[in-house]
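Presented below, as structure tokens, is a lone chain in the form predicted on its own.
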Amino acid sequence: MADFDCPEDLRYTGDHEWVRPEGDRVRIGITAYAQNALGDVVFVSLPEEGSVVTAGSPCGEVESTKSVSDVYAPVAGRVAARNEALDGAPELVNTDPYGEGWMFEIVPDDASAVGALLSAADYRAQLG
């Protein structure tokens, strides 16, 4: 499992989301491992800009040819942006999960919560 890309500069959740701090907000997507397990992504449902999310709670969905999976908020806060490109090109989640396939951005209630998430090494260890 360790052959899946896990960039060292990101933080991770046990539910396979990645988090990249960007100024006063964090950008969120699903990991290479998660998109591979899902298969071809055909639809992405994201939280609305301005909505409040709770850490660990579902706030979106990824639909693939295999299944539908929840996307969980890795930290509590307010949604500051959503990746509108996924409306017309959900396959970006498969082709570039850490880049153009990002999902949404949150202004966290507590910026230090990001540091409590898994490191790349911890996430790889969890994968086995």
Contents of the next structure:
Amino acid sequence: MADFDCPEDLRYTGDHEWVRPEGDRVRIGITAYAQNALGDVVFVSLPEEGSVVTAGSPCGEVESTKSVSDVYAPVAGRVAARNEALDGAPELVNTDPYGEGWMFEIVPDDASAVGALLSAADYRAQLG
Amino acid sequence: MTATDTEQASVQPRRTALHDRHVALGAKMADFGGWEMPIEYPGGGVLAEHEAVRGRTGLFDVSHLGKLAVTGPGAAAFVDACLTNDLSRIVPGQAQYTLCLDDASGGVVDDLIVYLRSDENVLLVPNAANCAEVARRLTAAAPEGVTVTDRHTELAVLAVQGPGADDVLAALGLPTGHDYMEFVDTTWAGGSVTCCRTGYTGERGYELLPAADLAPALWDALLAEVTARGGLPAGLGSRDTLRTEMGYPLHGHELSLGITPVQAGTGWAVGWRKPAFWGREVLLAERERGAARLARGLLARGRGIPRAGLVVRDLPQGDRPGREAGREVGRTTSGTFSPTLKQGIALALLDRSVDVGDEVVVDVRGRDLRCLVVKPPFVQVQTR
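Take the protein just shown as the form predicted on its own and give its structure as the form predicted in complex with the partner chain.
Now the full complex is given, and it begins with the chain already shown.
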């Protein structure tokens, strides 16, 4: 398997989302491994700002030329922002998955929930 | 994030003569019709490979396609009496798209290309997954002296597709400029190569059939010329988006044992005046009464991608008879994002009451996607 970048300062889910704490929010996207598995991303559907999401539930979709995949909320909370740039440039998920390709931000109900997610080492081990 | 659309190999897939080349290029490989095939290449991807074929040139390995030699006295007449298209429409040196039907149901066992070499020598190129079944049916029916030989792994198939295809072949000293669906047997680097003006992309291009042991050297030489002209190696991912834009059927989607050529809109590949071909009685009867459903194209009106196997429903159409909003009028058979149009497109089998120009909705995972009913192709054909 090719070696995919998993930044050490992020947390991860088994469903291939990454989570970056930023103040009272967490920013969320999908991993380099996930975008490579999907192929060229052509549409991204994101949850509305202000909507309430529960941990582990689908709240968005990523479509590539080949397939569609759900994006899950890593933690419960309220959606505080969505990356509007992906409407016009969904390829940012491929070219910069941990940066400009971020998807949405959540204000978690319980800030400690992030600590229960996978570390970079745990996620890398899961990829095998 | 979890993929909801994955392919799994049930048995160890077979490999083409170019497998090492794909691995060396770092291609993403997947099982396709029992063969381990390149889906896309690093530095390309489906969109870039698609655009390379539409604008420049793409090089495909499609060696998974079957190759059946039918030889012996009366071989061509035998094939003509089994498969749908009329072989008398072509002469030796030409190829023809045709269909192998189930005699009892008129359903499509496979769609294939026939290369006519002489009255006694015909090469068939069926789909990978259906090659054995086509061979079985032909072998069982073959008269004394006619032999059906599986040459699946003896020959490779390399497709050079796109507006730059002629320049690429010419640079290798291969023949170019012959008519669409015409082929030339030639030699290259000491081996034989059949060079045919065919393809599955809608672009001008060629499909080359070298002996398998010549294939790696031919691939290397073609790839060098293709990339020197800004083209790319292209995988089966872009092959599928390219053919979907053209409305070309893919067996297992637009064609199957449950779909007749009358429904699929491939009646043009049927020799209606021929005295015999498998499925003739059923097909003539269906043509007489009219097919209940017809192949159509769907163009998404909004954001969203209609995929294969989704329910298509009617929208209010004024007071036209037989029409009722919400009623199921068919299903999609293929669907993808069109890299050329930058919107969702689908092929669908729809109730004959639905007309080109109507609007319908596709149920995309519980959301209604409005689509315009069109007649494919979605993108202009450039093959000739």
